[in-house]
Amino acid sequence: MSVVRVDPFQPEQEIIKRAAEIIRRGGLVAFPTETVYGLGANALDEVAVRRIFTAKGRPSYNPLIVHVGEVEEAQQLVRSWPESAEQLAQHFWPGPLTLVLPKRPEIPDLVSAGLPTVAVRMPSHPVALALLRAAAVPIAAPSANRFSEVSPTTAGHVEKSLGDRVDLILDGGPTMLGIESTVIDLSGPQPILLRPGLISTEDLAPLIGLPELPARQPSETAPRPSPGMLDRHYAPRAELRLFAPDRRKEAASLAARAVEEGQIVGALLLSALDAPIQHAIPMPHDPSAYARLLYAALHSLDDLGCHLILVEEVPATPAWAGIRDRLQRAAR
């Protein structure tokens, strides 16, 4: 495994060429997208895709997102491209929006968890786009970390989590957005929101109406049409506890008890909390800024040896839905 620094805005052609060759010959490359770092392999090579699952310790019932460098490439991977997909792609691609559509048979079942659909996305990060276009194959890429852990937003996070399981890590600096893409299922009669992100339902509504919410899966191991739908996900090593703004006294008491027991307590706070917290990180009141900082803050608190992380709940509005989703899953 090697880590190579790459210009995040004008990636060097020789570095991208080397990474593309690794992808084409069945290797694994970690690379920055605008959301988080992805662990990429040739999506049409089942042996290479299996290396992703092995490296992450990821269960086969959790599908992958296939990244493409052009809209036309996504169209070639699916059996139908409805008007809703065309409108969303024109408006939000390249960008942090994933579309779930009926897949063509050349997509290995391992990519889609055996389901008849595939999740596709065109990222906007210059390094990701350069790699996709140089490799000239679609790249399956979940987040570049061990399964269910906090997603990586720097190359250092990738190296810490996956180490020599990756052939090459492209270090493009911190990611721009900080949480994973919004995922919309367009394979049925009505759009369904499978995973919230920074593209909110309010952003989507003028184009496709308000998407529905998915029916609950019958079991934890049932295949999902999208990543990020498992009950527990995005979790730090420390226990993460959410508290409502009107339950500050209870949160302070919890912190005090933990410190008395010899634990190290961290916190992500929107406002000051009068409690014996050793590592408190003030968080922004803007959802975009909060998302950009969230995973890096959780990684930092884990690195500081925190046993307990208290997190003040964020507003219950569409703009904050992606962040609320990540925090609620991390706390389970």
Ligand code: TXA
The other form holds:
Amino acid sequence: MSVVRVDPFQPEQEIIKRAAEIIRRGGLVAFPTETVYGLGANALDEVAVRRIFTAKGRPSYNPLIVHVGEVEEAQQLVRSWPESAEQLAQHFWPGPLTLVLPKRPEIPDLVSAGLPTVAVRMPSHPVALALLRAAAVPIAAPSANRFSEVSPTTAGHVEKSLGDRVDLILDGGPTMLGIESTVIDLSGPQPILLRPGLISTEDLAPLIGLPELPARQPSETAPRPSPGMLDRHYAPRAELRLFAPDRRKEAASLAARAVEEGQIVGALLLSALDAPIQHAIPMPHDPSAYARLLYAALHSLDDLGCHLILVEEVPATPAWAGIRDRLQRAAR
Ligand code: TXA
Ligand code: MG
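Alright, leaving the form predicted on its own aside, put up the form predicted together with the named molecule.
After this comes the whole thing, all chains and molecules, with the earlier chain placed first.
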């Protein structure tokens, strides 16, 4: 495995060419996208895709997102391209939006975990786009971390989590957005939000002619078999506890007790908490700025050996939905 620095705005052609060759030969390349780092393989090569699952320790019932360098490439991977897909792709691609559509048979079943649909996305990061265009194949890429760990927003996070399991890590610096793409299912009679992200339901609904976008019902919690396992996604090693802004007193005494017991306590705070916390990180009040910092903050608190991380709840508004979702999954 090697880590190679690459210019995030004007990626060096020789480096991209080398990475593209690794993809074409069936290898694994970790690369920056605007959301998080991805662990990429040729989406049309089943053996290569299998290496992704092995490297991540990811159960095969969890389908992958297929990344493309052009809108037309996405259209060739799916059986239908409804008007809603056209509208959303026109507005948000390249960018942090993933569309789930009926899949063509050329896509290995392993990519879609046996589902009749495939998730497609055209990322906007110049390194990701350059790699996709040089490889000239669609690239299946989950976040470049071991299953259930916090997603990586730097090459260092990828190295720490996957190390030698990757052939090449392209280091384009920290990612710009910081949480994973919004995922919307367009394969059924009605669009459904599968994963909230920084593109909010308020951004999406008007474009597809809806006043409001229905979210997936908990009972339908899509790809199999144990929703509980998938819920344990994005978790740091430390125990993460959320507290409402009006429960500061309880949070402070929880922290005090933990510290008394010899634990190391960290916190992500929107305002001051009067408690003996060793590693309190003040977080921004703007959702995009918060998202950019979130995973790096959790990685650093883990590295500092925190046993407990107290996190102040964020507002329950559409703009914060992606962040609320990741925090709720990380809490236990
Ligand atoms: O921002 C992102 O989306 C990042 C970067 C690397 O592009 N990728 C990412 O991949 O977050 P991953 O594998 O960590 O998450 C993929 C999500 C999962 O929630 C998965 O269940 C959903 O997409 N997904 C993929 N294919 C699907 C399908 N056919 N039907 C429903 N959900 C699908
Ligand atoms: Mg992931």
